[in-house]
Structure formats: structure tokens, C-alpha cells
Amino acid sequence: MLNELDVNPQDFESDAADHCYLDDLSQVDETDAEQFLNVGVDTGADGRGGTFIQKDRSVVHCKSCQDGIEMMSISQAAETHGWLGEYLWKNVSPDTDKFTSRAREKPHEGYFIRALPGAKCEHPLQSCLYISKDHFSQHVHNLVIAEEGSELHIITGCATSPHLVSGLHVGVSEFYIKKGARLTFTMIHDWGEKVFVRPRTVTRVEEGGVIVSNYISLKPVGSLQMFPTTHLMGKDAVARFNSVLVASEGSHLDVGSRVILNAPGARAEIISRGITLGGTIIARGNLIGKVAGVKAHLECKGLILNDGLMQAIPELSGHVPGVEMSHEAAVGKIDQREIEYLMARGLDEDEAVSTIVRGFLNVDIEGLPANLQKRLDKAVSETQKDMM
């Protein structure tokens, strides 16, 4: 992993002015609203069933519009639900590293989202964790619970104000997927060239539960270090992780997923696509089979378009006979034969390369609503132009 000593949380400011609560999303500042939209958070709330927005340390809007779906700040949830202590800091220990310790010592809210038993999300919920104060260290603690037989769909966008130069984001997230429940979680990052990002996420999935996690980072970032761990604790539990990464010059992305398969019939899939334009991508995947009758696959592919580092680190660990796990990893450049094939059909060289890159960065991934898919297609097109 990227050495955690490269960033010292105490070098950043942990205090910020309070921002006013907004009863209506139409009151969101126009510049902020544009930044939100870049990461899939729509202040028009089109096709959304609830919204949570945090600016620096202040929750500026929070509302669920669906029966059976709770959405509130983590502090409000602690006041509302006396049993919350059974979940908070149970998946993630505050002593894990200096970042989790910082989040415990100087908390800055975060969201609580819960689907009651049998509740189904009619429309995705959206949340935005936003930094507007320069050189601010934002520490959030998020808790998501999908109760038995429920379905949750969450789109989380993380971004910074256009004027911001540097900052630190620490996000501790704990997910609980109960028996037969399903969570689709899509996270889109658009930070800044001198912003350091340290998510710390652990998920537990019970019998027949499903977690689908999509992660997308196409814009420059100072450094990103994330290695979410999922425990498949119940029979036939499922985890699917998809990531699409672009590392511009100066960016350092150390991104991966670990899935521990602890029950018969558990299944896991980790799919990663990365392109370096002069930055560093370390793509990790770790599948651990603890019992017989589990199946898992890991696939990591990377393209180097400019000098940079693309490193794939797939790991498989089987502890008993009867596990089925596989991996595929490939790192390299665009095949010249593919370029020539497209040029022979009327494209010039730049168009051919662009078409190949677009196919490689395909973000047609499970669980994305149509309007968000269109925005991501546009973001991919803009990324292609930057590459060319």
C-alpha cells in the first residue's frame, strides 16, 4: 500500500465555518451545483429518491422522499436510534491507522442511510461530500444498513470547490447488508491535483445478500488510497466490484478491493480498468476463499498512454479444497494492429485511438440510472479529448 506517512492529517485545518442549512435544493449555489452534477449529484433531484449534501463539516441538506428509507446525518441518527452503537466502529476500528483515528477524534458528520425490512428504493438516493475550504481536512463517518429483504441504490459524489488548491478527505464507511438484501453503491470522485483522499470501508453481507460497488475516478487527484474489505458471511452472499481509473501526470492512485468468502455458495467478482497518462495506478485485488464451494474471479487491465506506472497486483488465497478462484491481469499499450484495423475502415489515427480508449473505459456498469450513464459517457468523451 502507499505509505500512509506520505500525508499527515495534522498538517491540514480541521475546523471550518458553518454553512447554512438549505430547505430546498434550488437554494444551492450555482457553482456548487455544477460541481455536484459532475459527480452525478443532481440538485434538480431528477430521478432521485433522497439527497444528502455535506459542505466541509456542515450538513446543508438531507431528505428522503421514499417510504421505508431513512436518510439523515450520523449525529442525528445517533440521537434517533439508541441501538446505533451496535454498528458504529464495529466493522472499522478507529485504531486501524492515523486516518481512522483522526475521524474518531475530530468527526465532521457523515451520512446514515437505512432501508427498513422489505423496503425497495424506487429511485437512487444521492449523497455529496464536498470540500470548499482550502487546506481543510474533512473527516466523515458513514453508515449504511440494508435490512432483511430490502434494496438500496446509492450514488455518492465527492468533489471540491473550483478555487480549492489543497485538502484532505477521510471517509470511514461501514456497510451492513442483511439476509436477502441488496445494495448498489456507485462512487464518483472529482477532487483536485493537490487533494489527498483516504476512504476506509468495510462491508458485511449476510445470507443471500448482494453488494454491487462501482468506483469511477477520471480526473486528477493528489493521491488516493483505498482498499475496501467485504466479508461474505452468509450462504450465497455475492460481491461485485467495478472500478474505472484514469491517472493524470502527478496523480497517485492506489486502489483495490478485498473480498473474504466465508460461506458456501459465496461469489465475488473484481473488475478493474485503468489508464495512466503519466501518473501512477496501483490496482490491487485480493480474494480469500475460506470454505469449500465458493467461486471468485479477479480481472485487472491497464493501459499506459504516456510514461507512468501501471501496476497490477492480483492475489488469490485458498484455505481449503473446493474453492474456485481465478485471476487475469494485463498491462501494456494499445495494440498497433487494432489501430490499423480501424484506420483501414476510414478512421484517422487519433480517431482510432480515441475509439479504443473509449471502449476500454466503458462505464456501462450494473446499476447506473440512464441519466447518470449519459453524464459518464460525456465525462469519458472529455477524458478522451484530454488524452489526445
Given for the second form:
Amino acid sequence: MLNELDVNPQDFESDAADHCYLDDLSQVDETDAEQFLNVGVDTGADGRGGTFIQKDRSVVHCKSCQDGIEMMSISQAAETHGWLGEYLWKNVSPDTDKFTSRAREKPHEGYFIRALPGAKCEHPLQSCLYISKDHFSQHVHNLVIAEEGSELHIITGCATSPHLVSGLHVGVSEFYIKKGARLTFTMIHDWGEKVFVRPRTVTRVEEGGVIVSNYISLKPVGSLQMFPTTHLMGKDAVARFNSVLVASEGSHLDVGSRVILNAPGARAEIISRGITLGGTIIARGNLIGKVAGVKAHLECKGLILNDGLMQAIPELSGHVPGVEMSHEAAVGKIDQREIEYLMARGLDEDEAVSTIVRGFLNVDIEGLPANLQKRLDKAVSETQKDMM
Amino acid sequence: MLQIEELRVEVGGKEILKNVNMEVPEGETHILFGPNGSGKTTLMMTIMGFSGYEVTHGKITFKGEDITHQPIHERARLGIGVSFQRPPTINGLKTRNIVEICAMDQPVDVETLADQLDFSEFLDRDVNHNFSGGEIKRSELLQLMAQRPDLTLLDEPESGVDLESILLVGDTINSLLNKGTKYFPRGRTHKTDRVKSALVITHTGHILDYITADKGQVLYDGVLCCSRNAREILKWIREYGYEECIRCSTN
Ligand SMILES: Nc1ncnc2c1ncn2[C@@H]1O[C@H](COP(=O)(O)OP(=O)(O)OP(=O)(O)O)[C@@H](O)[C@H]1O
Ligand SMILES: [Mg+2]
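What's the form predicted together with its partner chain like, now that we've got the form predicted on its own?
Then the entire complex follows, led off by the chain already shown.
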């Protein structure tokens, strides 16, 4: 158990062969394309406003199709924008932990996405971070800037090639949401049973800015540990975090969000739903109210089906009078009365349980394209099959 | 249709139904009266097969089949449907979807049914989530309309329903039972359908103004102790109370 949690970047290989750049998404290998689709990245690119794909350490495709929206690899962005240093490593410090320092030492690209002032992204942008080399440790550094009054909608999928045995993914992400801007960020993970994942994300939101972040992990993963932090710096800034987690046997998910409310009128909501099918879920939530006139709510619900550990750790701290913060946490099994209610409507016990589980995981996720929602519904149904 | 013989039921180790004998023939509507805590809901839950209601003695037969120990869903598929007094909330499941579930693979026009019950705006809400008392009743009836059971068990269908909506509830029950109605569920005409059976729990008897009952019974202290015209029973209970009603029936 210990070695699954105590992962060392040095134990992985940080070098990988180059993959060649593909001008056209139709050139993406068929098996890869299927894996991408599972995490919401559509190489048919219907209705997507731009695509970034990184395989191991190579950016294999990157293109924005919308005016006012920039999409590049982080190294290209550094060449293009002399001012990039004002943002890089400013939200996340490289010496946060061994993973961030590793990402600093051995950088492997990552994406840069920026909406120019007032630009509104009509179709979601998609980015895919993919590991195909066994035993590789991928270190990406992502930067997202939503300039004043802009709107960005990003879907990020992370996956590995189907035969990959083990790997490590370190993702440093820095998000800047300027005055009145809005970022909707949906991240879907489908790693492997022996893949270790350490995202390190920090977001800064200015006055009237909004971040909506959805995180979905339904497939097995070795261990995942993340605790993205959001600083609501300006008046009326808003953060909403939803996560939907399923931990199958052998998976260890330690996932939470922290929001620091630093300005009056700031609001935050953290909602998490977890199901363990023999794995471990530690669902954390941390709200910190620094000034009066802020409002925040934390909701953490977990179901234990069969076996496993489900731990909800909600934390609220108010530093002044006049903060309004609440939490609701529940861990347990499915209520027998609900099962029997559905049985009285003609479902057998298994069908009743799946229906309830599907409902439980059905957090209303804002802004998901219809075909992605369908894929997720399908993935949830598949989860249930595994469970039965 | 439904036959109950010498039924004894324990809940949480306590005997609630002590010796219940009852028959609801095909096409008949029976009314069940009884003071609070007398075991009326217990009887319905036992007929449906809910856990926690332990049959220690006796037998329940439906359509000639012994269902005493059958799982709930098999009873539902055999044609028993219940409107619950206090149904649970199911988070994330839309009312629309539970109505589809109730139809058990038969085609169902959820919108039209909901429209008839003036319940369309609730279809996209989670099942029973923050529903008011009257809304729960309508939600339960909507589900039954999709289910079309041969035996309908209604636990206080009019309690908490405002005076205007009672007419709607009455009409819906008649429609469920294929008794003269303005509704033509699923495009079928009620004339060709046989009248269905029902067991209805009521305290106020208001529902009797809208549906015709074939018989009334009183459950008292776990035993059925009176069986006669439902309106007469209601009148007795109103005028003299349950005590007197029991005294009369034991004489
Ligand atoms: N789970 C339980 N554990 C213990 N006692 C119970 C349980 N459920 C019901 N009872 C008891 O069984 C008795 C019968 O309850 P029941 O709900 O059947 O009454 P009822 O006739 O439907 O009453 P009402 O008119 O108030 O709805 C009551 O005394 C009740 O407290
Ligand atoms: Mg009752």
C-alpha cells in the first residue's frame, strides 16, 4: 500500500521518444482516438473550437479555430509572449513538493490557452494529455488565462494507451481568471490501474470572475492525489467545483478542493460524489472565509458498495464574523427503502441499485456537450456492470 | 383477486397485525378505516412485501398465486401497485424516469399523463425531492397511471390534498380502476377494459365523494373487526368514534 501512495518521480523514466506532429486530426491512430474519445476528446472535432494533444512529451497537435482564443504548447507560448514569466510559477511554487519541483526540473510541455479580452469561446476547446510509453513520468505545465470579460470552456481528457502497465503524471496548472471572465473547465480521467497521478492546480479569480470546474474519474487508477486551490481575490468572484469519483478495487483517490474567499460577495460551492467498489476515496473540501460577506457551501456524499473505504473530510474556517459557510457530508450505503420503492415499481433489486447509483452520480454538470454527457452516462452504466 | 388468510405480522419484534382475514374480489374497491397506529399501512406494506414486515403466520394469495414470500418486484409485475404514504426521495432520478420505469417496458406517454395530473412541471425534478404533501400524492398517482396495476393499494390518497385537487385525485383513481372517466390512458377506451380492484385507506372519507366503494372495513388493534357499507362505517366513526364502532361489531 505504502509504495502506491509514496510515489517517487525518480523511480520513473523522464525521457521518451518523440511522436511526430499531425497536421490533421484524422491522422490520429485509431486506438488512440478511441482512448481520447473516452475522456471527451473528439478527434472527429465536431463542434470543438480547438484541440491540443500531447503524447508522452510531444505535442502532436495544437490548433485553435476561434478568433480571440489562443492555444499553443507552453514552450511556443514562452517564445510568443515575452510576458509569460509574469504568470508561470506565480500561482504554484515549484518547491510546493517533489512533484512540482520535478516538473520544474524536467518539463514536458503542457498547454497554453488564453482568451483575449471580451473573447467568448463558442465551442469548447479540448486538450488531451496522453501517456503511451510504459513507466514514463509525464510532467506538464499548463497555463490558462481568461482575460477581462472573456469566456473559456475547456474539456481536458487524460488517458493512457490500453496496454500501459505503469506511469506517473504530474500536471502543474495555473489558471488566471480576470475581471468578469469565466472559465468552465471539465477534466475527465481514465488512467490505468498502475498509474499515479499528481495534478497541482491553483486558480486566481478577480472581481466578478467565475470558475466552474468539473472533475470526473470513473475508471481504475493506481493512486490519485490532488487538492486544487482557488483564490477568490475580487469582489463577487465565484468558484464551483463538482467531482464525481468511482474507486474500484486497488484504486486510491484522495481528491478535494480548497477555496479561499478573500473578497466580499465571493461565493463558493464544492460538491463531491464518490462511490467505492473496493477502493479508497478520501473526499476533502476546504473553505476558508477571510472577509465578511462571503458565502460558501460544501457537500460531500459517498456510497460504499460492497467494500472499501470512503472518508469525507470537510473543513470550514472562518477568520472574521460575517462569513456564511456550511457543509453537508454523508457516507453510507444505499437506503433499503429507496431500493424497495423502485422494486415496487417493477425493477428487480440489481436494477433498482443501478438506478439509484446512476442518480447518485448524476451531478448536474454545467456545459457538457450532449455527446460527452452520453458517453459519461454509458461509463456510469459500465461501472455498475463491474459492480454487480 | 387478493386473499389474505390468518395473517400475523411483526414489525421490529412487535406484533402489529394479529389475525387478518380479507378478500378483495376482482373489480371491487374496498375501503380500510382504522385509528392511527392500528396497522393499516403495515397491511399494505406486507401485501407489497417490504422488508421489516415479517409474516409470522398466514398467507397472501394474489390471482391464485401464493405471494406471501415473493420479492417485491414480482408482486409489482404480477399487477399490484401502491401509492405510498411516505415515499423516499431518490436523488438524481428524475420523476420522468421513474414514470417510465413504472410502465415496465410498455409504451407510455409521460407528458400526457403528467398533463392530466397537472404535474408536468415536476417531471424534471428529482423523485419526491422537496415535494409537498399534495405533490407526493400526485406523483404517486402518476406512477400508478403508468403502471396500470390490477390491484391498486392507496394509502390515504386524499390526505394533504387541497379541495380543488381532490377532484383530480378522484378522477385519476377512477381512471386507474377503469371506472367511468374522462381519461383514456394510452389511447385505450375504458369501456373495453375490465374494472380493476383497489384497497383504499382513508381517515376522512372525502375520497368516497369521488369513487364508489363496494365495501368498508375497520382495522383495530391488528384485527379487522367490521365489514359493511363504507359510508355507513364512516358515519358511525364520525358520530360515535372508533370505540363505539368496535363495540357494535363485537356484539
Ligand atoms: N419500523 C417500525 N418499528 C417499530 N414499530 C413500528 C414500525 N413501523 C410501524 N410501527 C408501529 O406499528 C404500528 C402500526 O403502524 P402503521 O403505520 O401500520 O399504522 P397506520 O394504521 O397506518 O396509522 P396511520 O393512520 O397513523 O397512518 C404503529 O404503532 C407503529 O408505531
Ligand atoms: Mg398509515
